[in-house]
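One chain comes next, on its own, written out as structure tokens in the form predicted on its own.
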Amino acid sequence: MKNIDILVAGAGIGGLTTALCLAAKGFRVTVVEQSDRITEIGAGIQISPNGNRVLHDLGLKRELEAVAFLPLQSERRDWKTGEVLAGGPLGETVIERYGFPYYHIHRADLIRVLGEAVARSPLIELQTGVRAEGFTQDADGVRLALQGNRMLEAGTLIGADGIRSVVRDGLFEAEAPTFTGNIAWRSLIPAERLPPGMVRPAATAWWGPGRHFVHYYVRGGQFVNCVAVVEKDGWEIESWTERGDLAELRADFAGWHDDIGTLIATMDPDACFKWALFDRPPMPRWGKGRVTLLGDACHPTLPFMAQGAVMAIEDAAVVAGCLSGIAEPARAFAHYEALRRERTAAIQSGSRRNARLFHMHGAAAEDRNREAAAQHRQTLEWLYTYDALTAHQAPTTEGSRQ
């Protein structure tokens, strides 16, 4: 299999990481991306030890440390009083326990690090400004149709092309993602504009009735990344570049702790964005034959466990391991799916559950607060101890499915 070219559709975090993991196994990879250049809008994301295990194995530790922020702890706070309801140490404690750090990083910085690594690899070809329109496959390979009557041929195809995946629609009956009833706001605030010490070096989430607010440092502490989620109907625009009205955000969090009011008051009105949150239910199957899916294309995940990007990074390592260890593509992809579906489905359902958990009020919120610390510790163990680099070695009952 090592001399068979692999096509990857999509050059986001999942697609670029997949190309790097495959190249590390000796595969020749072509990545196609509809955007003219590899850039990434958006704001901060959190990469936990289970994801950094893969990124460090790719030799990216030094580049990541240069652009990331290492939080010292995680916190869950009460929306009104600021009381810490749950949390725990990060920083060196996480490295000692799990072997790898917890990073806060701007999406654009991570994409740049991955893109530069792709450019250095002689086994990876990146084609930008190339829109995939469909594919066909047979016993000999896959043909990916591109805009402008172009065609690419390869041994296999991996669709890492997001929640509205063209590859997914070619594999299965088209199904529109579902609006979750939540909208999200995001903004980056220069740290120098905020009162000294107001934002601690932590991953902080404020829980409140019908909404929550998350903030943490990115770019080595130069900026504070803010994400606010509100239960709201009647607005279902999914674009990450849609500007929001800061007055609406201020009204959504009226009466919250003074720290939240200060953060909102410091935001740039011209750089405050909102988007509707969509997802899909877990898929019973991710691929057919020589074609499979990865990341948001098969398990789009709400941002309430900070694991969406990390699941795509894990996928990348597992699919590369499976293709390296199993010569027949259909069997390799079946093994990959069997290894990954249960974990990613649990992350999807856990993220939906957290959407309800974070937004509780009254007696239900009081019960949640009493149990939050113990549940938080159990979740971290399950998440962070996963080793995507060796997962492909595990047996499954589905590895021989064609």
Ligand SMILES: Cc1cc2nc3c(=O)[nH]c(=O)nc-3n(C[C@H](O)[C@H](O)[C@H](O)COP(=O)(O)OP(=O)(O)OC[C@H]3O[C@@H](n4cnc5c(N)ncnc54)[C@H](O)[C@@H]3O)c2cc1C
Second form
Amino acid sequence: MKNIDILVAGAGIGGLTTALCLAAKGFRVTVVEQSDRITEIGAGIQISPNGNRVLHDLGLKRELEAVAFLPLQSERRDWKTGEVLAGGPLGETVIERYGFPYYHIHRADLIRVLGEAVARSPLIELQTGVRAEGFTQDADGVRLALQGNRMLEAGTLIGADGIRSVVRDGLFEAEAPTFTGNIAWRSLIPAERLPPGMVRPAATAWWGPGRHFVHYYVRGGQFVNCVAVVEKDGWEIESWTERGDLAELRADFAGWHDDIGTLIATMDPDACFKWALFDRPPMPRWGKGRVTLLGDACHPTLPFMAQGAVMAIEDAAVVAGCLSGIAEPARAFAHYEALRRERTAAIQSGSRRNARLFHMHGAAAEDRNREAAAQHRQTLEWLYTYDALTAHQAPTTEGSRQ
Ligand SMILES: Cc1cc2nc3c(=O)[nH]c(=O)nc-3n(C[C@H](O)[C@H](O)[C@H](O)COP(=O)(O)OP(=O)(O)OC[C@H]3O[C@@H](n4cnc5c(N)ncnc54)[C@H](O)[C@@H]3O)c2cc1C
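Let's compare: the form predicted on its own is above, so bring in the form predicted in complex with the ligand.
Now the complete complex, all chains and molecules, led by this one.
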């Protein structure tokens, strides 16, 4: 067992994966989570091969396979005609090409699998109902202040506490994230309520002027997860539990292909939620000394490349590799940042670019449609071939920053 303890603030996908990656390297980890129990809302998430490389290495392949859905292909479709504009094979082809699958998973299933693995680990302690409020650090270690006048001490602290990170605010000047002018609707539809065969076993995104609509199966095909994104100002509530008015969603997608109309007509009006999308520009630094950030805390990303959580998973493997290979925490964190900032920044700006690309009108949309297939292939290659498990072995010029 390593002789430094690590504190992780936040038990989302990023925090839990970090704890598991660190424990796999022999570190003792304490995770604090403000919610009374670790859970996720009812929605789907796509985890691409670059993320599954890490999750499978943690020994979670069998448990993930039991709850995931393996899409056969990805498709970009025209909002009105339904024509497939771009796409490519997923399923077995992705496994053969990149070594790992592309999963569609219910978020609650993913969090349960990660949470059960955490509970099995003798090196991880998870404290729920515990909110981090700030920290101090010196040459000996870090003290994390908790709600209710409690405190935890450790050798290092990793803030995996999401887009409104308290750890980030303690490191740098507090700065609110920006509303991106997009809101996301989401709903899960029991597959049996839909016309057989209407939803193909694919990761499907319909592109239209000022909006797009994504759907895919989760939980082995039991549900169809829908996410509809619309450019809209004047409403900025960021909550997975804020109910939306189905009539507004129907109006947002009036005139779209019949399949979209059928999906919206089948949604349960009491289980249709609305979420304002925020992000931040890439940060020049993520940490200082014995404290660093991970996941949405340092690179919140629009969901238009489906890579926000996958980046948090990659971060987790890289930070664990760096701490394991470099004894001095400040140097290890500097190396981690240097390895991760450029890739995550490219995904932040790529996701912003996709917001414009997906929502184009008129002639610009026609040019986009002609180029979409080639661009799609290039992006996938760059995304999926990344190996977060060995990335820490690469040299960087910043590894010696204190
Ligand atoms: C509509 C939508 C669709 C998306 N689809 C995808 C997708 O398909 N694929 C993908 O990879 N990504 C996707 N994302 C992005 C993904 O959801 C996030 O990037 C990911 O959840 C970030 O994980 P995280 O652990 O860094 O942060 P979070 O999930 O925000 O977790 C932070 C945790 O910290 C806790 N916490 C916060 N503050 C404190 C505190 N002070 N003390 C203690 N605990 C605290 C929170 O309660 C929470 O549990 C999507 C996002 C949206 C909005």
